[in-house]
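Encoded as C-alpha cells, the following chain is the form predicted on its own, with no partner shown.
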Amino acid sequence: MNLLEVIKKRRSIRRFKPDPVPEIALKQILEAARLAPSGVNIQPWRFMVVKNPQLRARLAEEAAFRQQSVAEAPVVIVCCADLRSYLQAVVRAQELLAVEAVSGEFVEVYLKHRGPVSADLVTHMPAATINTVIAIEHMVLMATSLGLGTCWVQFIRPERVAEICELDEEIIVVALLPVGYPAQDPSPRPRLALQEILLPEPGTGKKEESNISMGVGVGSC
C-alpha cells in the first residue's frame, strides 16, 4: 500500500485475535516511532511494550476503565514522554547552529521566544506530549501497513498506568496503544469535506470559493 492507502485503511480496532504479533513487525512499528520528528530533535518519546497478560489485564481493569481491548490485544504499548529531555532544549537549539539550513538568527529568536528552560518539569508537559503523539501516529500507520490493528486509548488514569508500570516520576503517560491482528473490520466513519476544514487565505475571498475540491469527506476511525 502507498501512504494514502494506509491512511484510508486505518481503523480504531477494539477487538483483537489472540495471535501473537511477530517480533519483526513490532520492531518495525517501534522503528517508525523512533524516526518521528520532534522540536529541536528532543525525541522525548519513551515506550514500554507490555506482553504479559496479567499486566495487560491490570491496565485494563485499574487504569483504562475496563476497556477490554487493552486486555485482549496481545501487545499494549505504553506511550510516554520523558520530561527530563526538555531540560536539554537550549543545548539542542544551539546545536542547530551547526546545521547549514538553520541560521544563527533562527536560534537566537527561538531561545528568546522560549526563554530559559525551567527546572519545573511539569511546564514541559504540553510540548513533550505534542511531540510524542507524532511518534504514536507513526506507529499506528506502520502497524496498519503490516496488517495489524491499533487503537488510541487516552481514556485512562495516567497516574495509575505509571504506578502499574513502575515508571519514574519524570515519565508521563500519554496514551496506551493496543496492537494486534484485527478481529473486526469497522466501516469508514464520516469525515468533514475538505472545504469545511480549509480556512481562507487573506485576500483570496470566502472559503466556499476555494479552488481546492476533493468532494465528500469519508475517513476512518
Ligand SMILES: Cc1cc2nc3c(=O)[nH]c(=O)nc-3n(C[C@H](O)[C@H](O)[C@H](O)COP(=O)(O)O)c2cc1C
Given for the second form:
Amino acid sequence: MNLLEVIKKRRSIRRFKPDPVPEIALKQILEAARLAPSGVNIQPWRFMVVKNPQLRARLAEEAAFRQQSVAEAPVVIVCCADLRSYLQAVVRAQELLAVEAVSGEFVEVYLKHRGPVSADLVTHMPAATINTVIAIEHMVLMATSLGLGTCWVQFIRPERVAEICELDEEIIVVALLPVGYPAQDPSPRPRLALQEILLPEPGTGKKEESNISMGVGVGSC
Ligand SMILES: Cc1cc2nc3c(=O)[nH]c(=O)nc-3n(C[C@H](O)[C@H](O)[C@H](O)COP(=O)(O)O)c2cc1C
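One more: the block was the form predicted on its own; return the form predicted in complex with this ligand.
Expanding to the full complex; the earlier chain stays at the top.
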C-alpha cells in the first residue's frame, strides 16, 4: 500500500480478535514511532507495551472508563512523554547549531522562549504532548499498513494510568493505543469537505466567495 492508501484504509478499531500481534509487527510499529520528527529533535516520547490481560483489564476498568478496546486488544501501547527530556534542551539546541541543522537565530529564539533549564518541567507539557502525538500517529499508520487495527484512546484518567503502570512522576501519559487484528470493518467516518477546511488567503478576494459551513460532510479525498 502507498501512503495515501494507508491513510484511507485507517479506521478507529474498537473490537479486536484475540490473535496475538506478531513481535516483528510490534517492532515495526515502535520503529515508526522512533523515527518521528520532534522540535529540536528532543524525542520526548516513551512507550510501554502492555500485553498482560489483567493489566489491560485494569487500564480499561479503572483508567479508560471501561472502553472495551483497551481490554480486548492483545496489546495496549501506553504512550507517554518524559518531561526530563527537556532538561537536555539547551544541549540539544547547541548540538543542532553545531551541525548547522538549524540557524543560530532559531536556536537563540528557541532558548529565549523555553526559559531556564531549571524551569518547572510542567511548562513543557504542551510541547512534549505535540511531539508524542506525531509519534503515535506514525504507529497508527504503520499498524494499518501491516493489517492491524488501532484506536486512539485519549478519554482516560492519565493519573490512574500512571499509577497502574508505575510510571515516574516526570512521565506524562498522552494516550493509550490498543493494537490488534480488527474484528470489525467500519465504513469511513464522515469528514469535512476540502473547501470547509481551507481558510481563504487574505488579498485573494476569496473571502467573500467562500461559504464555509460548519456542517459535517463526507470528504471526497
Ligand atoms: C486525540 C484523539 C483521541 C481519541 N480518543 C478516543 C477515545 O478515547 N475512545 C475512542 O473510542 N476513540 C477515540 N478517538 C477516535 C475518534 O473517535 C475517531 O478518530 C473519529 O471518530 C474518526 O473516526 P476514524 O478514526 O475511524 O476515522 C480519538 C481520536 C483522537 C485523534
